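Read the single chain below, which is given as structure tokens and is the form predicted on its own.
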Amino acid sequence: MTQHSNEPPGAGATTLVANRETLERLFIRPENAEARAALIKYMEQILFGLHDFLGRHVGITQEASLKSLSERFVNTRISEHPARKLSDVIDALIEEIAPHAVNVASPYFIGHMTSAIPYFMVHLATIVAALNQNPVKLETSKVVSLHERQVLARVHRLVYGRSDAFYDLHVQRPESALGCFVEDGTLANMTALWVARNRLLSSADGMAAVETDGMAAALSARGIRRLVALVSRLGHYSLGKSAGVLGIGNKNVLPVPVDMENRMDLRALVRMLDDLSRTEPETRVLAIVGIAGATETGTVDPLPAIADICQKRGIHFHVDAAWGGPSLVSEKYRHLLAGIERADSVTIDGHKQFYMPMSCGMIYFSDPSAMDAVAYHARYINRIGSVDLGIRSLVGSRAATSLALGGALDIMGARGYALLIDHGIELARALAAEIRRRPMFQLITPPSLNILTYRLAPPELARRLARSAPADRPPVNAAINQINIDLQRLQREAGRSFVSRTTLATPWGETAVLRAVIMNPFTDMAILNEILDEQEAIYRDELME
């Protein structure tokens, strides 16, 4: 590889050549001193100055529209020979891709559930990539699988708090599965419902089993017409996807109304269960899902009361704690998730408030034998009697993200993570107080954890809305909605800060709200005031009639 060009083949320049010598060199070491210098130049910045690097290179959102960006990426051919040197690829990533990515590390970007990661995560992720272990089976992971069991047990203990004897027995016991790693919360929730479905419709009663005989046969054998799952109307859309994949049908994920605090309405839940029992005896409740940190509002359902209902009625109790689960590390605020230890299964996302890189979903079970309901074996992998982790998992080949999470837990400690959790919760409360103080804003949902929603409501319109008869409210509310839709777009396009937007049901009707997620440790009240100031300025300068 002696001649180089950034131009694609056929563009009039000599291209790189793919041959055995080049291939061996690419696998063993950087192509040349130039490539090595490019690697060192940027990797040193990323490894030891991650947030400075991101601040310099990432997230200029206003310079190019999505349409103009899309026109840069229309080459649909893989070139026969190499098209770029490694150094050119690195330069292109830094100069062409990074500036138009989203700067999730900025303390001014408070609308995402993806935030800054600690600098050491890049080191850990690099080692994970270099080792390239596949925990699906022991033959491609060996000690990594044993390490993963230990990490799973640590987080399981955080959730369920069982005895030393329990964890001594199950941590490395091949027959036990305290949980498993998956890519994200969607697959974790799907695994929970998969296990619940298979345990409900197993062959233990001598009837057709759903996993082997199919849904139709399993339901018919038991005289069941349909399965349903109940979750608050703020439930994550992954539950609908899961129901679709599992043959339950997404329309059979029944939304339960919420109370004035955006938590599952227990009276409505009981009423729905009683109505199903009375009017649809051929319908069986597969699971009730409690939320520990709703995506839109951050609210936590009344988990102890839901656990009582599930226990009394013999229903699988799943808690979607993809967002709020890491709050359990905080001695000060773990009580906000009281009752989670009574769940049959719990979803947690490591790439949220454990500040992991993508992707690190986890699902945990109270019963170490629960995942036997989804066990699969093959002659070449996950053989009967083996200790392969892939035996009880929806996911096959995957990265050994447990190495990064285990390392992070050691580096940070529970108290270190608690500082992050406490900061987010307390700063969200301070932001809520500031929003209440400002006449231009209305707080819509106060924070249970570290998410809140609010909107800009000009005082005159807010007064008109408050004084209007119910029939006269829709047009006033629609006008305020449009202000907030435009405001969120203009602030995003300006590129200095970011809050997200969603729509909630309120006494005024469907309401467009701004959504703040406080999880960046460098976000402070001064920054939040700047964001609110910017929103007021955008309204005055660009939206005020």
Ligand SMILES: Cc1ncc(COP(=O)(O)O)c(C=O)c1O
Second form
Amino acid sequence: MTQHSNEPPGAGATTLVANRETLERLFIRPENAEARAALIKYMEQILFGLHDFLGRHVGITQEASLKSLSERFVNTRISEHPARKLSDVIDALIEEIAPHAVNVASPYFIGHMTSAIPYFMVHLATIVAALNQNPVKLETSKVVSLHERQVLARVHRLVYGRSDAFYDLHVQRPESALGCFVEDGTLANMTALWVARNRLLSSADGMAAVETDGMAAALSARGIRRLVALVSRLGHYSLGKSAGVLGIGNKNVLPVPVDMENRMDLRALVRMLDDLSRTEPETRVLAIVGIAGATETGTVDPLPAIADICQKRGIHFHVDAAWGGPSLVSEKYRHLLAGIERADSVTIDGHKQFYMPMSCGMIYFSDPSAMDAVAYHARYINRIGSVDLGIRSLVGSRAATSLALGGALDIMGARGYALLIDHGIELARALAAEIRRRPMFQLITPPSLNILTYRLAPPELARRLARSAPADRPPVNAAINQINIDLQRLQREAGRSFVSRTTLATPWGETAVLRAVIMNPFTDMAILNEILDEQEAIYRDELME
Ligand SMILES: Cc1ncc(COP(=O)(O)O)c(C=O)c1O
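Take the protein just shown as the form predicted on its own and give its structure as the form predicted in complex with the ligand.
Entire complex below, previous chain first.
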């Protein structure tokens, strides 16, 4: 047999055996003192081991090619007998996996929406795992389902700010659902479109319903040829994926142009809607999606105006606030999301700006009966009239993430979270000012919240671009694009800091930009200056011709 490098040391000559006695020792057994000691011992090994490791390992990731790493993970057999003890597995994860994973907790990691988390999240996640509740049904969660409804109502109140009487009525009412937990933002967006689709094509009018009779029957009964959803061209790709799964078709998620500030262009939106009703009377608009914190630019669409348009035309208004939603905790900046309270549905991700570990998607509805459109019952669980949220969630079995979010809201308070939000927004503004100040850089999209994009544009090329006639710009812009593509890769490979990259449409054409997401509380202006300095140095030393 070939000896693979990812085989544990001594594999083959192992003395570990799987038998009833060793198996019993592996299960959580509250009555057993030895089991309790083991639980504590290994938890310490994990926490202290990781802590020491993170102390030693301050960069983003260790230098090793993906190819060389992939060669370590080619053994596809499950060993017949146990290959490693838990302590060895923990050591291996800390010593062999962690160094080559990505240190998203580094304050120099400002490229994605994943960052450092407060330490108590690890403890809360441990409780979620240890209790192993399954909120799909009351019989495997009991009080956890009630607690979950309360946590959902707390976040619903943050978004919609309804009256005490509203929440008193709906918080524990079996017939009401203020929202539900799903796996992630993708499934939250999918739930929003699922509800919108089923409400539009329900059996209430006596015709075929999409959920029971299928899309073809529901559309033909109404003389509809296609459904479309409109979102700015900066919409997250999960909307297209959702439209694919829901039988709408991802090409029927129509991209609305954006204005100079990367917000949905309202005139273009109205023109598209008018054109559709004039030229395609058999097309129905399923939903308009406003973004509160676009993935690439962090921009917020003009939500109040979109709400007016949806209201006037009777269209479902969904707000994708997967990123920006938690900004509502900030007294100073919640006005940036004004209009969100008029949405029919809102997506928010706990694993983004509520700083939770992966993953915690949430979908909220203005109408507590909206989710009836996607209710499913089963004889063995989720019986009619039950308070289970599993009746309405797209996900079946799932972790009780509400325990972690509820705990986090208590520990942080709105003020605690607001400190994080304010820090991100204010530091992003300071970074934008610094980028404007430096001759080597161009700010491409200023921050609305805490995301911005920019690029390194050597002054000589920037001047040439500004002076060229439109027809002569593409090659100059392409040269600047290449510099930024190479720069981002070289900085990532150097492993000290990380900024991400995307491509935006700008007046110069398709433009490669560097994207900064500021959410780590330990990122400060000194670190951001170091990152910009490093980018200038990489350009000077490795890219300048
Ligand atoms: C605006 C927006 N919506 C939806 C999503 C999808 O979230 P998830 O990755 O949790 O599925 C993202 C992810 O980045 C996002 O930025």
